[in-house]
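Listed next as structure tokens is one chain, alone, in the form predicted on its own.
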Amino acid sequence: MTGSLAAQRSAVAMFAAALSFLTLAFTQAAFADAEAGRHKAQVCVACHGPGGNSANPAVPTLAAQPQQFIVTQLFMFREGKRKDAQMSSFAASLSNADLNDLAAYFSAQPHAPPAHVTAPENVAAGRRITEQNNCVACHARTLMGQQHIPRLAGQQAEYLRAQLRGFKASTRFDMDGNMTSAAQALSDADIEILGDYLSGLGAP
């Protein structure tokens, strides 16, 4: 009990720390340069494609995600949060300046017409399970992000998939838990269906 009392606190503090760092973040954000952050994004195009839009499965598309969320996230993997071989090594030695300008740059760059058509049988199931498990309450309506909340439609299937199920196992860092608390209720069924429908949505 004692060492699960402490481990809550030790995350209620860590997201009240992150949570003053990002509120200092986004405050600096009118500041941020987007044509600095062209240049700082050139190392990115190899995994993430011209202007943010991946043509990779397992690699996803930045490319009009809400300018909150490449913040969180860029701080997330700078900060050892979220962890990934690559991304973990890149984000090291951003400065803050540097999160904001690269969130100021993908964020403004159009999200290409997806690659991706979604089987279907389903675009009708895939509907129902957004609506049912309350995606478009955070995600918005259309799918599309808002705020520190990433755009899904027209995101990549694969690695949607696999932080579904990364949420799913609680092996996928979640800042305020709501994700890991959403996908339990997903089936394996269920994240199939949602990689397919959700990746060929996408329309601006």
Contents of the next structure:
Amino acid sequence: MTGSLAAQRSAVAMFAAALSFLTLAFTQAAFADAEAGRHKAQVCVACHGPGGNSANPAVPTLAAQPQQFIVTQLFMFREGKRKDAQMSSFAASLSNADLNDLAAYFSAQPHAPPAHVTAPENVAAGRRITEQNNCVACHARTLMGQQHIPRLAGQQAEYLRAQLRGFKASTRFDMDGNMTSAAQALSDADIEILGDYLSGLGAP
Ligand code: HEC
Ligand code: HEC
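Next, report the structure of the form predicted together with heme C (HEC); the form predicted on its own has already been given.
Then the entire complex follows, led off by the chain already shown.
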């Protein structure tokens, strides 16, 4: 009980810290420099693909993600809240200006048309799951994301499944708890279908 209260307090403190950081980030966002970001991104595209369009099933596409989402995630990796054996070390030494410049660059890159083709039987089933579970309320009707909420359309299928399993098991950090809650209702079969459905979605 005490432990979970402490954990809750620490999550609330983290959320407050993130909000004040983000306020700072957006005061500075006007100065975010996508051209500087393009240079800084040279190290990133080795894994995330040219222009942030990943061809690796375990690595997310960054192209056309909302700018605020990219800044938030880089901040979480840098602060050690979100952890990944490959990604964490690349975020550790980034300055606030780097976060803003990299986010400005990747969010402005065109998303390549999805290479993934959804199995016909999962098109209607996937849409139904995203409507019944309000995914479309937060991630936007077209699932293109908004503000600090990621684009899901055209993301790598295996990456999407791994994140959903991570939220469900509370092993992926979640800034405000919303996504951990949203994942609880999903069965393993739902997660399989969602990976296939979301990954094949292109621009509306
Ligand atoms: C060695 C490979 C590698 C390099 C280099 C790398 N990343 Fe990553 N990145 C990953 C992996 C793998 C993930 C997914 C981590 C996970 O599963 O939680 C990731 C996740 C991310 C995410 C979260 C995206 C999302 O949809 O949640 C962002 C943002 C990101 N990386 C930005 C960057 C930036 C900016 C750089 C360069 C400074 C960079 N990465 C360099 C492998 C890499
Ligand atoms: C109440 C709002 C809300 C709802 C409902 C919601 N999400 Fe999310 N989702 C978020 C937020 C916020 C994040 C970013 C969480 C973070 O990293 O702090 C997120 C992150 C994700 C990610 C990680 C993607 C990435 O690139 O890292 C996936 C996958 C995802 N959501 C899928 C879904 C699916 C599928 C549903 C419906 C079953 C859903 N979400 C419902 C708010 C929501």
